[in-house]
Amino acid sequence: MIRYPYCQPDIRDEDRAAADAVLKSGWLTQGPAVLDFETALAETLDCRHAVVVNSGTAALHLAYHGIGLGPGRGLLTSPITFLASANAARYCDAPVVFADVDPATGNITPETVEQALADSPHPIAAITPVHLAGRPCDLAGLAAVAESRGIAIIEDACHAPSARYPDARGGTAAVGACTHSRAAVLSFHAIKHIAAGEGGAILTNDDALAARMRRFRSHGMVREPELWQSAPEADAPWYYEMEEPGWNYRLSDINCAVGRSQLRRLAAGIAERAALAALYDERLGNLGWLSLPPAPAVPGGHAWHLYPIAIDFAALGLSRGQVMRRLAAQGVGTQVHYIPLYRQPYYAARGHKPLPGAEAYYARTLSLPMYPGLTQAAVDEIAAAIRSLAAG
């Protein structure tokens, strides 16, 4: 039995009063608990506008219709990532190009970037760095390759909310105040930092962007009467327009309660998984066949989403498929973060290749268990757990 999964939601009774109150308010969607999550988002990221959808992957995909991506505007991003980054960039029929990541932290850099773009078949017109674990990638560095060429970058942070990095003024910044973005995408998956079950966000600083994606989670009606091409009469309370079809992916009101329950235990759940990671750091940092995540580039600097250990399994004398189910018979889930994109049969039939820093980190990572509410005496039984594999 797993007792230690790789990652598990922290539920707590102020979560389910919350979703409770919104059950019995008879409200269910597009009520008060929607306007109240994005108002806490907003201000909590320190962002001009948080529009709340019912997935990340609705996040992306409304982010990259909401800038223009498409045919000869296509999508530069990571390969180590999960297959939405790259998928909701096809929903608009844009091309994809991925850039090598450095191998050590799985993030792609300013030098990869700026390869990939040399190298790219196809105009991009966005870049999404995705903040790997929890790690932010160099925002200052991206932006100034991305900006040079009339870029948007849209921040795939949904392993990374508020995570510090070095800004370009020789200070630091949150991820999801867009300091150098368009825009930032959220997870509030079961099992990200704020897990209200299903839902995702776009964070942006820029109004019309805001005000398109907004629109255009709701079917792509207009209900303003001053943008109505031909409204039947000057008070018309039931009447609305639509000039392009959008989508339905709204969120509903007992998701957004949960989530603005959980967004209060944010900076705390952040500082516990950065304990955790110290605790692993001391009990595993001595062993020849593994490496530990990089430190973190400022204080703050990670959010630490997963704790992604590197393993030589060859020195180890145990590929990972063993390692796996070794540590599971002991309790210990795990999993990898991730199988490189253009190594799925989609993206290798449209001619993408292997890249020699994605193919490095995939070779050698293995996430452990890392959430709220593991305890120290957890974590000195999974880094036993982890040392008895070198007795074979």
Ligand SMILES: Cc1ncc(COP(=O)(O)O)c(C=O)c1O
Given for the second form:
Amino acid sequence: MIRYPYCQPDIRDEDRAAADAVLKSGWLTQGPAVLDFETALAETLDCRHAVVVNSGTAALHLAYHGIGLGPGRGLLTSPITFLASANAARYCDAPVVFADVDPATGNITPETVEQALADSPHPIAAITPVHLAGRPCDLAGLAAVAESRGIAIIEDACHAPSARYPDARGGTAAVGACTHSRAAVLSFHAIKHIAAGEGGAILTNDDALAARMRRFRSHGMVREPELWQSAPEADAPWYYEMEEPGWNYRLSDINCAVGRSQLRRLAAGIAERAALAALYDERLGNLGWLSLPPAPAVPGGHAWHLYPIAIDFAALGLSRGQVMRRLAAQGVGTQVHYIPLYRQPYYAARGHKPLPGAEAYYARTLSLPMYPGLTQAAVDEIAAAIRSLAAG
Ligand SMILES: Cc1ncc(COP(=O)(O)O)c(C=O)c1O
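Please supply the corresponding structure for the form predicted in complex with this ligand (the preceding block corresponds to the form predicted alone).
The next block holds the full complex; its first chain is the one shown before.
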């Protein structure tokens, strides 16, 4: 039995009470809790707008649609990510191009992006850096590459809300404030920092983009009378118009209430994760066949969604499957983040080729249990199980 899954939500009485209050109110779909959650998200993450939707995938799709990805306006992203970062561009019929990653962090870099842009068979309109495991990409460097070419940056920030990185002015900025990007996307999936069951958000400082995404999250309906083109009478109470179809990407008040409650513990949860990461670092240091995740670039420079170690499986003399099964037999859950997207049959069939940095990262990575509530005793037990792998 798995006693320590690699991730797990931290649900407390206040979260249950928040959901219960919505259920008692009788208003279950998009209502007052949406506005409340959006306001709190924008305030906490220091951004002008937060637009909540029913998944991180929907958030990526709305952001990509909002900035006009499509045929002839492609996306450049990382292959070391969840399927959604790239797939959402395919929903817009936009071509996808993968940039290689730094084999130590799994993140794209200004250099790998320059190379991929030079080699790209398609015009690129957006770059989506994925802050893998919670460690921000070099956003200032990526923005310098993108801005000179008129390319938008849409951050996939699903792993890294509020993690800090060096900005272009010699200080630091936080993921979510969109200091060096057009928008940043979050997920409220059950194992993310803000666990609302399902859900997602787009953060942006761009008023027009926020308004466009709000419209398209609910079928493209225009409810503002001043924008109607053919209303039968002014202020018609029943009336709405649609110029272009959108989707039903609405997030319910139930999810928003849970998300709002979880958001209050975002900083404390990240601090707890950072303490667990430091403990793992201490317990797993000095093993020739195991490398620790590289230290954050600045204080607060990691949100520790995951704790990925790198294992030299050949030096250890065990395959990754053997390692995962042996750890599972001792109650320790692990996972691989991620299988490079160009290896998926869909992308391989479209001519995407292996990239050396991504292959090197994938060959060694393994995510260990990481979530608020994991105890020091549990980390000791997990570390002992890992060290014992070398015993044969
Ligand atoms: C990096 C990354 N991007 C996008 C997503 C998609 O989010 P969701 O599952 O909420 O659609 C996830 C989460 O699963 C993710 O980890």
